[in-house]
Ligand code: HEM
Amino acid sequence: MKIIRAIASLKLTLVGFVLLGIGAALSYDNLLNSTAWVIVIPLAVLAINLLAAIFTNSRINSQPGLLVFHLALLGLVILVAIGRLTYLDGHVEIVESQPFEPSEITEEFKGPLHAGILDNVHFIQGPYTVDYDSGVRRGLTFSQVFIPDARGNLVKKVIGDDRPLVLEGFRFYTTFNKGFTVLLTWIPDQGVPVTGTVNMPSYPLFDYKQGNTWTPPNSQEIKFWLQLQTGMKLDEAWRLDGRNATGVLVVSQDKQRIELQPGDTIPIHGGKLRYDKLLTWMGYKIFYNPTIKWLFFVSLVSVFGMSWHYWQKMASRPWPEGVKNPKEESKSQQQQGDVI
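Coordinates for the sequence given above, by itself, in the form predicted on its own:
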């Protein structure tokens, strides 16, 4: 019992919180590539400390409401630790009309026990719109995605920053990171034509820096610059919609500057380059945590336990003068009814 009481000490609680604070600081934005254990180990210390306190502290285990609250609190600590061991956090850019590809995920961080299978996630990116207030303040995002059903038909769903797409436990949230892409076809002098996309920087964040480069197979690097017309207004509300936007693609090579409209083709060293179409791309934040629903349920249990505890405390005390106890008033009314 002495060992258990030592484990239940508030000093150990303080140590656990200090370690948890350090772990949270190391994990913030994961700039130091810290592992999940910097959070899990402090949570394990706090869970053991709390469990020992539940066993040894009579003020906790002798009061049902308080006991339920502390057991729920213990459950929350354990669930958060499990969540850190099994989570996934990543980002991906998906081009309009293209399917989601797990191999395209960047900045992927996951717990050592992560068991989600992204290969089972299938959807196609559709067009999107973003509302802006004056001053280019971003409002709601409405991104269309198409999900295959059991019969192979595509079902449309509209998602946003606060309306995620949830598939196989993975949650996809839209972000401020989105922009335009150009669909290009490289037609070599010898060989098979190749079609692909080149994403431009985020729009409208980098409105005046819509440039990128690409090196075709067996050719030289090509510099691109995209001149966009999107209807952007600095002093009025407006809506970004790639279906209403136009883009002139400026190609620079060998000190030559050529402007291309969709459908135009120019000769390049070793072949020809065709500007097929202007499309958009959307950046998503991917989040996976199998404990989210359980966290919500156990949180409700903790609220119930604390409410039960305080209700018992208030019910055991006499009511102030002038204030009628609801139970006594109910009994009085029942007695009057019996007399009548």
The other form holds:
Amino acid sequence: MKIIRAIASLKLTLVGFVLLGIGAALSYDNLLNSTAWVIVIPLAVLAINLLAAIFTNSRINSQPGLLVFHLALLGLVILVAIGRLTYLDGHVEIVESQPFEPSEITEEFKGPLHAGILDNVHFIQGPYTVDYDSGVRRGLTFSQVFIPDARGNLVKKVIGDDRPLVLEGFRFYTTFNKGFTVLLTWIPDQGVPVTGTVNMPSYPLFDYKQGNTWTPPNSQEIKFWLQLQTGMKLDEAWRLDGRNATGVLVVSQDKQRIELQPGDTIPIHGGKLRYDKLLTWMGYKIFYNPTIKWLFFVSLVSVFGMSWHYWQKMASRPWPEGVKNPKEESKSQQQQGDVI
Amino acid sequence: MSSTELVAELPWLWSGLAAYALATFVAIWGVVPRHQVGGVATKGGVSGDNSGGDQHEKLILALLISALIFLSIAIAQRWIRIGHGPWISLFELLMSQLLSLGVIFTLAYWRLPGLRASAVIALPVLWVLGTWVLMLEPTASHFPATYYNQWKWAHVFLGKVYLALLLLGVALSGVMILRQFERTAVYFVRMPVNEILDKIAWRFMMLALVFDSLMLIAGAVWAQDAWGRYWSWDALETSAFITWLALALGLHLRLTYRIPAWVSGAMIIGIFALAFTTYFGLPYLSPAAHKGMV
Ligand code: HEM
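After the form predicted on its own, can we look at the form predicted together with the ligand?
In what comes next, the whole complex appears, and the chain from above leads the way.
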């Protein structure tokens, strides 16, 4: 019992707070790169300290509001821990008219106990629009996606910015990272043609360098540039809409510069290359964390507990008279009871 | 400001600031000993009769209310002019804080007459914001995609109440600290003794913790919607968390140790300084907190 009382010491709580503050400062901007221990250790110290206090300290366990608050704090720590074990974070670029492919996720981070099944997530990317203010400052994004319903019919949904697509617990958020794609068909001299897409860099962020390379099967690398007409304006509001954009594909080969319109074909070592169509791609942030609703709920419970505690203090010992009515101050000086 | 054109909100803003300035002068005039009726200063408290001397307080209340009206008109004018509320630029945030801090301070001034002399601390703090806003250009700001989210209302409202409660605590803290010195102690003879001020100041702190916690919750929901993550230790989040923790630390320190009134006051001022830099400093120092470009 003595040991538990020692662990429950409020002085340890103060040390825990200071350590957690330092840990938070160290976590600034680089939680994923830096070690999480700077947060985990102080939180563990505080959790054990709090648990011991709840058992031994009547100041905390006999005041219901305060108890609810501190228990909810413990609950939050546990939920955050579960979240770290089960989360998934990732990015994916999806080309217009193509389905989401889990294998194309990049920058994926996940907790060791992550149990979401991305293979159950099915949708097809549609076109999108993004509104820009003067100075190329981004406004609202409207991205169309098509989701198969139970009967296999595709249902259109418009998402964007703070309206994510939520499927199987995975949340897909549009990002600033989006741009144009060229649909190309490689027709080899021998063998079957293949059609594929090459994503150009993010637009309008990299408006000035819309280039990429591609190496057809059994051939040499081809360099491309895309000359875009999107209606972009620097000092006026405008809307980015891939359906109204046109793009000339410039292919450089043997020091020659060849301009292709959609539908044009050029001979290239070992075959022919056809520029089929200009399309767009949208970059999504994928977020999965089964605890977020619980975190919200438990944090509200914690505030409820704190308010309840505060309310009881206020109700049992209201404002000293000197505060509400200065003329009665001399009386209030005599009753300097415990106000809070 | 010479190159600035006279946009619609400026005359109202200036009138509001002028009313605050006048209120500050009258408040200072009111606490100067020779203008007070009755009361003998003692270190850390008062003795004697505290009646009378209320006329100037009515004037302060009237000036505060006119400042609030002028500032409301200034904000409305700007809202109409640029098409969105005061959410984005530092100019807008300062203007809107001048109003919200003022509203809550005025309510406290009206309802808690015993604490009125502490206006000589709170009003100059408002004036720091006022001087700052005068140095900024009222250029129209861009409304980013993330601000269409309705959680901004809850987050911003709760944050305003939180900061205002801290300001009320700061006002009492200033009194507790100035009472350490004979020369300045005399200004506050009409206020309750330090023990009472300290308890009330920490009442404000506890209420501030309630609103701070709610603000963080609303902010996390908004961040989840806007950026697809509820917390990621960016500059603002880290600083806001440290401020929340400092409040917890302060409350717990008082439970663990007996703390002299002036130290207690210094702690509250420290917490306010943290909250102040979180609110007004970081979003404009760190581009990471300001997304929405391209
Ligand atoms: C983690 C370990 C913690 C322990 C062991 C602990 C323990 C306690 C205890 C024993 C009290 C006593 C109440 C009384 O004497 O009336 C208390 C009050 C309180 N605690 Fe904690 N606490 C912890 C964490 C926190 C945290 C993280 C916060 C967050 C802000 C917090 C906020 C409060 C508040 C607001 C009060 C009421 C203060 C008052 O009535 O003046 N505590 N705590």
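Here the structure is a predicted model, which is why all the values come from computation and not from measurement. Residue numbers count along the first chain shown, from 1. Basically, rigid core = biggest C-alpha set you can superpose within 1.5 Å across the two forms.
Rigid-body analysis of C-alpha superpositions between these two forms gives a rotation of the smaller part of 19 degrees. For S9, the CA shift between these two forms after superposing the rigid core equals 3.7 Å.
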